[in-house]
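Below, in C-alpha cells: the form predicted alone, a single chain.
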Amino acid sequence: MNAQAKALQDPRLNRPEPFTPPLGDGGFFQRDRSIHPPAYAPGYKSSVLRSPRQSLLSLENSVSEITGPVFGHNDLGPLDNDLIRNYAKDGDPVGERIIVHGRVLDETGRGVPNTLVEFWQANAGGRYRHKKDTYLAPIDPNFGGCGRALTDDTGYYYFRTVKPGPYPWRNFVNSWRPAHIHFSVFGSGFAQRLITQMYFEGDPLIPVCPILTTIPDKDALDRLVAPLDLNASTPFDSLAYRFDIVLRGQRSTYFENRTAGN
C-alpha cells in the first residue's frame, strides 16, 4: 500500500507534523537597527576608520550566544558599588555626591536578575584615572572611578559616586563630551551583552555632542539620559538619578506546538 492510500485509510496520518521552531527562536529578538547610530558617521571622526567596509553577516543564535556567565554575591566586595569609598585613601573624593539606581530589563519588561553591572567614569574634574588621559584636570587621589553591582531578583541595582565632569576630546577643534558614566551589562547570555553610557538630564552638551548626534531616533537618545529622582535622594547628602537599562528580550520557550506564558 502506498503512502497516499495509507493516509486515506488512517486519518491520523493527515495530521500535520508537530511544530519544531528553528534554533533562532530559542534565542533573543533581533535588534532594531533603525534606532541605532550608523557605524560610519563622519561627524564622529574615529568611526571613519572603525566602521566595517563590507556588509554584515546575519547568524542564528546558538548555545554560545544565549548562555552566559553566572555571578554571585561572593564575587563582589562590600564597597564595589560605593565609588565614594572604594578607592578613598585619606578622605572622600571631591565633587557632587550622587546615587545612580534603576532596573535592568529585557525588551518584554521583565527584570533581569543576578546580572553583573559594571560602571566607570571620569572624576568631578572630567579626568579618568588612566595613563593615557592627559587632560589638565587633576587626578583625585581618593577616587578610582570604577565599580560594579549585582542586580537583585527584580533586576534592581544601585551605586553611589560623584557626578563626573565634562571633558574635551580630539574630535574637532572644540569638541566636548557631556558628563557621562560608562556601563557594561552581561545579561543572561552573551548576545545580551551591552556596553553603553548614561547622561544627565539637562546637560547643555548633549545636543551638540558629535557621538550623540549620530543617534537617529530621539526616543532612543532619551533612554540614555537619566532624569533626576528626588524621591531616591538622600537629604543633605546625595541627589539621585534613575537609569533603567533595557537588554535584548529572550523569545518565549516553546511547549509542544505553542508558546508557553504568552
The other form holds:
Amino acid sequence: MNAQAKALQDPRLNRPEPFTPPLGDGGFFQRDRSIHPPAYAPGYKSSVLRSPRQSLLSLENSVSEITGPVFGHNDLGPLDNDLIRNYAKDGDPVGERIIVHGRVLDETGRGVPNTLVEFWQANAGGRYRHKKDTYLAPIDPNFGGCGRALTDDTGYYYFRTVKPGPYPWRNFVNSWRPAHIHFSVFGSGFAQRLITQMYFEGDPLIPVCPILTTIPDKDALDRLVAPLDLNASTPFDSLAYRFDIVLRGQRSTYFENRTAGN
Amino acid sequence: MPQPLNYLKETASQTAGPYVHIGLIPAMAGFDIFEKNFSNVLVTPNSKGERITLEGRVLDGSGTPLRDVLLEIWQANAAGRYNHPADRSAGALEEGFRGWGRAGSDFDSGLVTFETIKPGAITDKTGRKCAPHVNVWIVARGINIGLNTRLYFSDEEAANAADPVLNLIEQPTRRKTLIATRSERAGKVVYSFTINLQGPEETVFFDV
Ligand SMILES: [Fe+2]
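Could the form predicted together with its partner chain be shown next, to go alongside the form predicted alone?
Every component of the complex follows; first up is the chain already shown.
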C-alpha cells in the first residue's frame, strides 16, 4: 500500500471536520509607517527636540491595545456638530458656510460605527480662540471653533462650520499654514487612535507647508485634501467638502459569535 | 497581474499642533462651549479600588518640560478588566469607571495630572497575567504621530519582573523609564513619572 492510500485509511480522516478559519486575535494590521510623517522632520523645526531617537519597540497587540474607550450620545450635546451655532452669541460667525462630511473606515473598507470624531479650527480670518494665539486677525465673537460627532452605524459623520483661514506661524519667517481643520478619531481600540488634519482642494499653500510636507508619500498627502462636493452642498446656503478617514484594519473578530460583517 | 487586494491605506497622522486644547479641552484654551467635557478625572464616586494621582512631565531633548502637550490614558479597572467588549477576562466591571481620561500640561510648569484608581493585573488572551499598567498616548506640537508608552507601578516589583512587555525591553536600564514612583502626600497616593522624548534616559515608546 502506498503512502497515499494508507493515509486515506487513517481513521482520523474518516471523520473530517470542515475547515473554518481560526478566530483572529483582534489585533490591528501592522501600521505602515512609510505613509506617516517621521518623528524627526527637521523642516518642521518643533519636531527636532520632540522626536524620539531610539527605535520604537514593536508590540504584538494585547488586550491593552485592542480595547479602547467607548463613547455614546450621552457624552455629546445637541449642538456639538454645528460650529455655526454652538458658540453663537448675537448672530452667525463670519465666513464661507460649509458642510464637512465623510466616513470613518478601516483598512478593510468597513465603516467604523459609533466612534467619536472631534474637530477644531481657526476662524475665517485664521485666528484661533486660544489664549496662546496672538495673531493679529480678530477673534470672531460668534465662533468657538470646535465640535464633535459620533459616527452612525455605517461610519458616517458630518458637521457644519465656516471655512477656516490660513495663518502665519513661526517656523521660517514667512511660513503659512494652508486652511485646515484638525481631526481626532478613536476607533474601537486604543492602537487606532489618530490625530490628523484636513485640507481644502485647490489651496496653493498645500505644497509649501512645512508640516504637510513632512509626509513622505505623495498619495498619503493627497488623501488629506478634501475635495469640493457640490452634490452634498445646500443650494443658497452652504458648500460641502468630503473627508473620509481610514483607521487601521483589524484581524478578524474577537467575539465568540461572529457578527455580520466580521 | 494577480487580483488586487484593495485594502485602504491608513490616513496619515499630523501633529496636534499648539492649539489642540480648543478641540479636546476647550476650558484650557480659555472658553466654555460644550455641555459635557472630558477631563483628567477618571475616578467617580462609584469607582472601586485605590484612589491614586498620576503626576508627571514630558521633557524634550534639552530637558525642558513640554508645556503644550496632551496626554490620554487608557486603563483597566481595579479588577484588571477593561471597559470594552473585547476584554473577555473574568473581572467584574462597574458603572462609573470608563478607564479613559485626557489632560493637558500646565502652561507654566508642564505638570500633567490624572485622578484615577490603580488598575489590577491584566489577564491576556492566553490567560497570562500582566503587571498592572496604564497605557499612555502623547500628542503635541512637534510630535508628528502620537507616541504610545505605558506606566507601571514601583510597588509591583514582582509583577513587573514577570511582565511580558517589560521583558521585551532588551536593556534592563531602559525598563525603568516606564516605572512610576509611589509616594504619599497629604494622605494621598501619588505616582510620579517623567517621560523623556530624547537623551540617555529616553522613555521606551511602542509601535503598537
Ligand atoms: Fe492649526
